[in-house]
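The form predicted on its own is given below as one chain in structure tokens.
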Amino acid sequence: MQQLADGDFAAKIAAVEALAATGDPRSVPVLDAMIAGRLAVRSADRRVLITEPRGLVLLLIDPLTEVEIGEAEKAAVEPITVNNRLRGALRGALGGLTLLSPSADRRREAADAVFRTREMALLPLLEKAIARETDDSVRKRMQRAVAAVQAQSSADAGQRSTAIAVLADFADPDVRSLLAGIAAADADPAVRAAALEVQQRVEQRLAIWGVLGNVFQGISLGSVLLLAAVGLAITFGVMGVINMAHGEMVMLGAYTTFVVQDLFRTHAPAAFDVSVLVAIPAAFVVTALIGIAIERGIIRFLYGRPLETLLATWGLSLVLQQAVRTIFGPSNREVGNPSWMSGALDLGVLTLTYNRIWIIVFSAIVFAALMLLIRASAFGLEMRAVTQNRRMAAAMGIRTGRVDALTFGLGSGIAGIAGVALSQIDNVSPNLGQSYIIDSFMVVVFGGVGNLWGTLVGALSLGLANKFLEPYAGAVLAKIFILVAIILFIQKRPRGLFALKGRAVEN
């Protein structure tokens, strides 16, 4: 330990790997406090000491007790200077040191730190580790550790070639880039050869576990998407009404769910896991009310005029942006996580986070619940029969005008409901309805106006084309490739993807 304070870098690194190769657990504080500028040297007898900053001096630790000996000024001890090698050493030998640690999470980084390092006099430690490990998952990242090892450090090209051959099971970025290193270096001809075929069957691996993960990518923003328009696509299919407000509702669905969390904040924090449950029925009265409100003090009056509909509730959602500005403020707004959505699923290659999880189950809940309502409620049929011949509906005494108004506050009710899902993903912000109302529209518009199995589908192709074009043209391109796609389509199937049908619609 000592050595340390040797004033060369080269024999810093040796006293490093030294005090890694013991496997002394008293090391992790010491090289701990190596890493991140706190080992010093007292001036009086270059004593190697752990300091602390306590105001206008530095508490002296003895680094093998960790017990406290005494204060100094701070000229009177030489901080341990730290390049980039020893630093790299350091985290090598700080992974080696914590392998034998009872968390698992701390020894999956440790595996992980010396495959970065690679450094040979940890293999006893590391092999030692792994006769000890209980958990699959960590003597996987391990056995992928010794195995980069022995490929890249080993003298013997059996050896290597042998480690080469393990690392054909672990199909992950880090790998290949070993595998192309070893491939373009190595001394020895049969080592390259090996190492080339096992990148180019990693690299194979690779580019299918990235189709699954723009799968979920675009499933994902297909759920956001279905979220954001199916409830467009109820009032634009019952009502004829073009509602460029409805971007306005989502928001107001997350604003919703922020002032939820700040109650929980404010009043129960330890319930704070349950304000999303609370947030999403208060979220879908808070907007269905104010759709209801809108439908009845404005929209009725312009049914039939379709420009002075666009141009009124392209008017109320800046008036409700700014409300909202007046209200919270211009600034994001802090919407956090419940615990159980936080997190991923660590797969590997693939991590797949728990939000947008979640999300998608919710999305599926969402429009499970909405079809079984249309389908086998009353309210449902009437609105059914109001969709598809509005004048016959009336003339069987269904009552129109309560229809349009339920139905516009079921609309912008979901609406508020995506605001809070979108609200675990996204800026909460005045401009939030802004980002998906376009894209709404597109949805309704491609799958089938007015038909729920068309918007599903419909969302969900326009999601995985966006996630699947975005890696090759960019988010603008391919929004822009697929906006030129749906109007090509529309040129062929001008009532979409699933149209609908009746007397009134045909006509």
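Positions refer to the first chain, counted from 1. Since this is a predicted model, take the numbers as computed values, not measurements. Heads up, when I say rigid core I mean the largest set of C-alphas that superpose within 1.5 Å between the two forms. What changes on going to the form predicted together with the partner chain:
If you fit the rigid core between the two forms, you'll see the Cα of R390 move by 2 angstroms or more. With the core held fixed, the Cα of A165 is displaced between the two forms by less than 2 Å. Relative to the superposed rigid core, R87 undergoes a CA displacement of at least 2 Å between the two forms.
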The other form holds:
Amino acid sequence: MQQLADGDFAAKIAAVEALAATGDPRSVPVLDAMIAGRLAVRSADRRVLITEPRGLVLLLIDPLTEVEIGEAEKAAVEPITVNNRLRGALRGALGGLTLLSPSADRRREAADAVFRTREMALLPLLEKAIARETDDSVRKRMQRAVAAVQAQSSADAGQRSTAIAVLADFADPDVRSLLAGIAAADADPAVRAAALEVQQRVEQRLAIWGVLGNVFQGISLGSVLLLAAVGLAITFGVMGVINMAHGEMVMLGAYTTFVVQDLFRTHAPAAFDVSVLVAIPAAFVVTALIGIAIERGIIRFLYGRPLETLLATWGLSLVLQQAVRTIFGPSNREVGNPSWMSGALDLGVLTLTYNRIWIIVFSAIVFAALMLLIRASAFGLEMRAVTQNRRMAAAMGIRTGRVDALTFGLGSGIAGIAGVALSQIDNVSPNLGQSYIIDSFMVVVFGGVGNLWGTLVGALSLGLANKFLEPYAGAVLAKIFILVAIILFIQKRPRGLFALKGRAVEN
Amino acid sequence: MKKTLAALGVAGILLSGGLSRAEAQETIKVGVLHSLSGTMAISETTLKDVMLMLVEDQNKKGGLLGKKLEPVVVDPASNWPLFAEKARELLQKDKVAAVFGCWTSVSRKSVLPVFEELNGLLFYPVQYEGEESSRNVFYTGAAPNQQAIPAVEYLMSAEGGGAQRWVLLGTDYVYPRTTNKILRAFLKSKGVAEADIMENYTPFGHSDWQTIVADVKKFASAGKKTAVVSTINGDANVPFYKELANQGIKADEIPVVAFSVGEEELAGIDTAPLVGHLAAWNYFMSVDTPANKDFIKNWHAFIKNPKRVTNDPMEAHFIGFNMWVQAVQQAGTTNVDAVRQAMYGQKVKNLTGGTAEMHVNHHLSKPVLIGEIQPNGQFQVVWQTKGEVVGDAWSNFIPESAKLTADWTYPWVCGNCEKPKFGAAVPAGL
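Could you output the structure for the form predicted together with the partner chain, given that the previous block was the form predicted on its own?
Full complex below, order starting with the chain above.
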């Protein structure tokens, strides 16, 4: 135990291995604490202790009896340093020690740790664990670990081949890397051939998963683009206003999220997980009001003068950026992911991150709600009437000025909502909006001006095309290819994918 | 040749005339050329504040040569051509004695002709790709052999995990491209096969890292220990690390070593899932020395916020500014040519222990530290070089650069020469 504290990393690793070899369950909390950086030495008597932060001081726990023995200032203890190699050794050691742990998650982690270390000595324990295992998914992981250990280290060539055949059921990258190693290095040619054959089968399965992964990533990027562009589809597509400050509305939405989260952190830390949900309406209201103010204050004087609108809104975007920089400072603000949005869902070999999944769901909801608003509400009807024929609509008694302001507010509000979503995956900095404005215009122009369905299809197809090109061409070239493709496409179909037809378009 | 020398001499006399007029005033002006708006404001604003702090401290100590120092702050707004204009304004209109500034390599390249034309003095505080040595620039950040190469050597060693396969990720501009060119040559010299190196570039501010992180995972599953070397710059780091954490890449499986991620960049993210990923710098806030403690205390008092962090480029300004002050005191004037001569061999204590020395290639000797990210957003030093490493202006791993020497003293007087300029004039035996 004392060796854990003194000596260099090599000595610490030896100590960890010695501790693991005892098989003593009491060493689990010690190793857990060490991996988390909570194992420390008291400066006064060099005693190894587990520490736990309690406010400004540290709670000291005796590592053997797990009894609290007092408190200490942070300066009175020295944490035991850990590096990556030591961390790997710790995880391996914990793997052996926690195979029989009561928690299924720990057992699964333990099985994976054994898979990685491939420690022959753990085989009997692993087999015992499989016999007792009640959870199917954990048992599979354990079987995978057994097969891996045998395939690599068994003395019997027949057993190695059998184990390799078992591994064929587990098509994941770790298995592939193991098989590649065996196929290159095994002493027996028959085993090498078997490993190679199984490796190829695994490769094929992985290739299929790879395509599925690309589809998911493409849809995910598409949904982000959709969120950023759908507000623009209203202001630019429906109203015809080239709003260069659209990106800044997104940015303001993200900052609203930050402010809301900050309030939650100080006043109701327990309810932090719902802060993002509260931020959605807050961001909508804030940005919609700013949008209405912009429309009433600037844009309404510039209808029909696209160049002036472009310049005015561009200037406005710079003003907004610098204003945020002055108020919140130029550095990034930390917006936390609520617990239900962090981590990932393991689907086969794919890791689908929860924040991306939720953003796909969220953008679908926003899109549906917007469609409903435009198609089924009185305001939507007025909005469509004004955009199709302003003078006729005015003659029918619609207050076109009010509709304009509300429509612009709606577009800005949606941008604000997009900001809430983007704050979960991107930086919350004053430059947030800039990176999305070009993409948003691209989506709207490609999809067809004035048509929300076009925006949906445009966003998804750009997202998918980008993600399928990226592995071959790299992120920079993929973007260039797409830009060129869109330019060519616009030459062919100037009105985009879904062009509006009718007399209104001609004006 | 003689004519140009004569012209230089005339220019020197004219300039020193200009400067002596400036000296006749009450203060010595120090230019601060950092973006306070635009993309780079996130990193550069802090450096502006550090400069103001250093100048204030020096004034408390009685100023310089019996005069007060006066900072002249301009905002080049992350706009590269504007950097050149602002540099010209500082040198010609404000007649500053020295300029502390720039962050990105492209901004440095943009101001370089201005400083050379007007014979100004620039202190550049950021780690960069090397392959440059200008008579008018002192590079107080790390050259590749003071950051990138030691970091890769560490990851290769048993201690660092013995990596055999390498992913070089970078933002698409000059610093990552040149650094990766040097790293690639270095890795090959160590026997790493072409197939074991993956290079990937992304645009500035890239935010969708799903594919690339998935690719890295795939590349890492070839049966050899894989490490990622990241020269990703600025804002793009936050979504990159978020994606790493979400896809569950642990540092003991695939460690990521970054050259542009410091305490300031980590301030925007939850670092708990990133524990163990690495960064290579010449300074970490967590290093426990009395000098560093004083510096941090001073910084917190100046900025009036005890939560603000310190980082490597801040230390570089600290060293650069103090060296300049010493050189001016030694030269007894702020004349650029005199100060430049006095700079060589100038020594300042590092905040992390040891001594930084200015060499004749305008680079510093610095200690190299490798730190692991901790849950509290700080770094824990896990490895460091024994003693200081002298910065190389020209990399030994690129054949065409290996031949070049940067030495601004007689007989070389050159930043990129194969032979001394005044080689013939050196008497035998000297």
